[in-house]
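A single chain comes next, written as structure tokens; it is the form predicted in complex with the partner chain.
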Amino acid sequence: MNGGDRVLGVLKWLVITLTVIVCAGPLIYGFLLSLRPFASVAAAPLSLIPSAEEVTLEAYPRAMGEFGLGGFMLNSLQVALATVVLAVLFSVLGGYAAVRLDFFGRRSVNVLFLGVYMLPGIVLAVPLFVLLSRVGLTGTLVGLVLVYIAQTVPVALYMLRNYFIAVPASVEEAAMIDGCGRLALIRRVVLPMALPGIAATSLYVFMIAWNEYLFALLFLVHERPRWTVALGISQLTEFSVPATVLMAGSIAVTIPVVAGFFLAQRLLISGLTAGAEKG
């Protein structure tokens, strides 16, 4: 090992340490702040670890109740779940068709979805705002769900397609010969085999819908009771809400995403092993 390689070895551990601090640091900082009274943060911003007597969970109920984040989270949950169910349903059907069936317009479908992916969200936001206002859907969660489905279906379909390709066509043909109709075939044969993929796709769609900000801002900003949690937290930063409460809100909005991540991970693994057992 020459001198240059030794320097690289030290550099490597420096990079790893720095990466961990930079990636996990802000989240830990947010969490620690959410446990302290604001007066103590303002007085001593450098003492990160809260002392035993000042630790308080008070910021969480304040964020949820007094500042309404609890209600906003419920709105977000409804929007995200509705988006996941519909977007994944549509993309299962469409993705299966794109993989297995040779139908008229199959190619143009792909081009269309690529186009959707390339169009800047902000550019579509302008006409969507105009059109949905015209039919009275801005200011409603339904309008938001419809837009989110359109925004996520192309990606979901693309993701699912890759999992469907992995399902052997011979299994499907056998089921077809046994008299299984197309929809029953998708439900009984393709879905179970692509379950890990569907879990991953659902999580991805959920994250997009849960985190989305631009359309929520445009459509709902004047409808405070219908704010999503992303919109709610960002609007609260405009008022003089204590930083500790904002941190509590930020941690709370992160929890479902992290929980979903671990849940889906278990589903992913169990799906894979369930397939392996049958050899």
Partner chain sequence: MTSKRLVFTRWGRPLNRSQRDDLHGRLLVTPTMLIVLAFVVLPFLAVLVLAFADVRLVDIPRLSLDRLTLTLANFRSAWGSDRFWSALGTTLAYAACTTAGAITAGLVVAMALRRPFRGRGLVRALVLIPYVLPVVAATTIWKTLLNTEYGLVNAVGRQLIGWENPIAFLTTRSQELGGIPIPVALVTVIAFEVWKTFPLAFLFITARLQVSPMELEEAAAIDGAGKVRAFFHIVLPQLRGVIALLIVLRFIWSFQNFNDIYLLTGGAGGTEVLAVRVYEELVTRANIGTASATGLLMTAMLLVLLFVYGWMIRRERA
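Next block: the form predicted alone, after the form predicted in complex with the partner chain:
Only one chain is given; partner chains and other molecules are left out.
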């Protein structure tokens, strides 16, 4: 290895180390802050590592119980899982139809899906609020799920379309020759081959539903027992809430998303690469 290669190697690791510090540093600092008593944080807020005597988990029960974050997380989990199941179900059928079926406007449908998703949420807020008010679904988790489905189906359909393109048409033709119907073909042939893409799309939809704030505020602001985690975390930013409780709540609400990434890690890695291929 010559001198130039050594310099490039050192620079590469310096850049990687700096990137990790910038990205993970605030998260680690927030986690360590949540393990300290508020009096200790107020006395030395920039102290990074708490002493063994200082370490306490009292901020987490306060965030989950006293400030209701545990119930808000349960509400968000129900909303996010329902959104994932229904949005992915509709998107699988729509994405497959956009790839394999012939219909008028098939070539422009991809642009249409992406264009709908790019509409700002504030543009749709008033029409959706009026519509749900007329059917009596404002202030309910069911109404919020319907809004999230409308919000996530376009992007989920756009993503799944690319994964279905990667499925060889010859495999489907062989299955249909053997007597497989269209729905059975999707269930037995297409879905197993596109499973990595479905996992990646499901996690993305879950993240959208879990973190969404605007529509949750619009529809649930007067129904505190039905609040989601986005609304719950916003209440922790009030001046009267200790910083340790805010950090504990912020760490707690990231756990479901991080757990989802770890559980679906293999499928996500293969899905991200498969979606970029076209068979």
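Between two forms, the rigid core is the largest collection of C-alphas that superpose within 1.5 Å. Positions refer to the first chain, counted from 1. Not measured: the values here are computed from a predicted model.
Rigid core superposed, V10 Cα shift between these two forms in Å?
Looking at the C-alpha of V10 between these two forms, the offset is 8.0 Å.
Core-fitted comparison between these two forms - CA shift at I21, Å:
Shift of I21 at C-alpha, rigid core superposed: 2.4 Å.
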